[in-house]
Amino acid sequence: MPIKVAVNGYGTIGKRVADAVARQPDLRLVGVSKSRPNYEAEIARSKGYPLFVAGSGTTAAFESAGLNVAGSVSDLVRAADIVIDCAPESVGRENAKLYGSAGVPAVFQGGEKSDVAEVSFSALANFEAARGKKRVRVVSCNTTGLARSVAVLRSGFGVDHWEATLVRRAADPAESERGPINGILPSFKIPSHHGPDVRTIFPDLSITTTALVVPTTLMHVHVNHVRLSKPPASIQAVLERFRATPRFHVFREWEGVDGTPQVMEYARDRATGARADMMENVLWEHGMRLEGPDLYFFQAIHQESIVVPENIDAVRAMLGGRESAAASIEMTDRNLGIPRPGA
């Protein structure tokens, strides 16, 4: 029988979430949840998924929209085997009270801290960690994005030390509301917040992260810098480890790839689902240089997507069969069409 699966919130997360657990065969959408009426509820119902109300929100709302309502979402918690909360940041936190009232087991997105769930998850790096978990919380896009590299660099190369320069989008490409609107603005909190979360995933791994924010809304870029403890003969070995692994694409120079421009174009001709998204980590071979031990390369991170896959594997490790992280991986990325390694 299908894992009949509740989304808790359908926004920019919340929705690509839905998409994807509708089309995976092992699991059933059972309802999304929307706190207003807008043209994101619209959708839902357009795709036939049913459709409840979330915190202060009221039937009576919707229905004065003319978009039928399947009840609270209190009734949707009870349909499902299991809630994938997408609520704002840290409304997830009052969430897990109903979860855990129910009796319901519960993902939760990176924007909640880390003590919301028994185990931070990146499928890459601990997708047994989370087997047979209640409360399993994965991890935001910036930390998904460093624990996928960190989970091939270590396994194969081992890491010393790792520094990250992330260089943030200002806003996804809807929230008009936010900026900034000219200007480059440093977060003075050093180390960044980044950090710390990858040591949720690899507490020993020695990383320091800092971060700007900049006028973009397209996509997230990591400058990395890694010390590898058994450093390769050539930069190679680093590529073909990175092209074998799921969930990284790498650009080759004379592709014509020379930024997150390029790259979203991309991710449109190719359109492997109803969305232009780029799920995996981008990187250019152009971009990545060896000296020595010191291993140098830029990423760039679709952040309304690239946790997609990761919620449904998060699913599978916590109440499928005994799948192994890389046939999850495989079923995953086969339903919403991310090309397979070497494809």
Second form
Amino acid sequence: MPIKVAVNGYGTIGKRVADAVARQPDLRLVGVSKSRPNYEAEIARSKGYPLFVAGSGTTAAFESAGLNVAGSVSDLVRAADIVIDCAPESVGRENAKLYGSAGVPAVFQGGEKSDVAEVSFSALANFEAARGKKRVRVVSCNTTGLARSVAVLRSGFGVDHWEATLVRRAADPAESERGPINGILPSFKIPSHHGPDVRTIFPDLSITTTALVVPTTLMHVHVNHVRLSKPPASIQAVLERFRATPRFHVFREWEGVDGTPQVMEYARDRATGARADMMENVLWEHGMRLEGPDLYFFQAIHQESIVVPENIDAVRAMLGGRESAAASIEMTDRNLGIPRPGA
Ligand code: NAD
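Instead of the form predicted on its own shown above, give the structure for the form predicted in complex with nicotinamide-adenine-dinucleotide, please.
Up next: the whole complex, starting with the chain shown before.
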């Protein structure tokens, strides 16, 4: 029997997670919720996703737009084995009360504080920690990107200290209300919240992060400096590790991918899965250097989609059979069209 999954909140993350759930044979999407009718609600209807009314929304508002609704969020939660909460930041914490009283397990997003859940999750790093849990939080886009890389380098070479500067996109592409923007805004909180967030997954990792926001909507870019405890003789060994791990994409110099515009053009040309997204950590072979124990590398993170496969794996870890992390990741990625390592 497929696991019945509800997606509460059908915005930037929720609509991608809903499409991803619909593509997994062991999961069944029982519905999505929105607080008001708009083009996204119309797309949900056209895809045949039952639509439920969230938050302060009303059935009348949807019906006057010609959109049938199947009920309220309470009805949606009752119909599900598990809810993936994709509501705006901090709203998930409010919604948690409803899931708790209905006795339905829930996956939360990185906009919630870590104590909303029993465990913060990244599939490559701590899949087993979510096994059988009732409340799991998939960490934010930046933290997911960092956690994946930490998982690779820690297991391969050990990490004495990690320093990252996060160059953050100012808004998602559809968030026109947040612009126009012209400036570079340092986050004066040092360290930025990302380092402590990575430590919700790797409690003993020495990591310092700083961040700044720049006027772009495409992706984030991380500038990483990692002191390795057991450095390899050459950068090739590091590259091979990244290339052999799912959810990493390493560009070569001849491909002419100079930065995030070409990465997203590549994603559109490749048209992975249901959406032209880039769910992998993006690295550059020629943007990597090893000097003794010091590794330097850039990575780009597609903020709108990187957490999508992790949400699917979180559901399997919580309610699935006894799939291993590797088996779940393989199944998720195959159904989403994320290329296998070496493919
Ligand atoms: P969004 O604003 O694009 O979408 C939120 C959706 O929730 C909207 O469709 C809205 O109608 C709906 N909603 C409003 N009130 C609700 C309620 N009470 N209950 C349920 N749904 C409600 O937000 P988003 O960018 O998709 O962010 C969702 C979560 O994902 C946040 O925790 C955010 O921090 C996290 N996240 C966002 C990004 C990103 O880049 N956008 C990346 C990673 C994680």
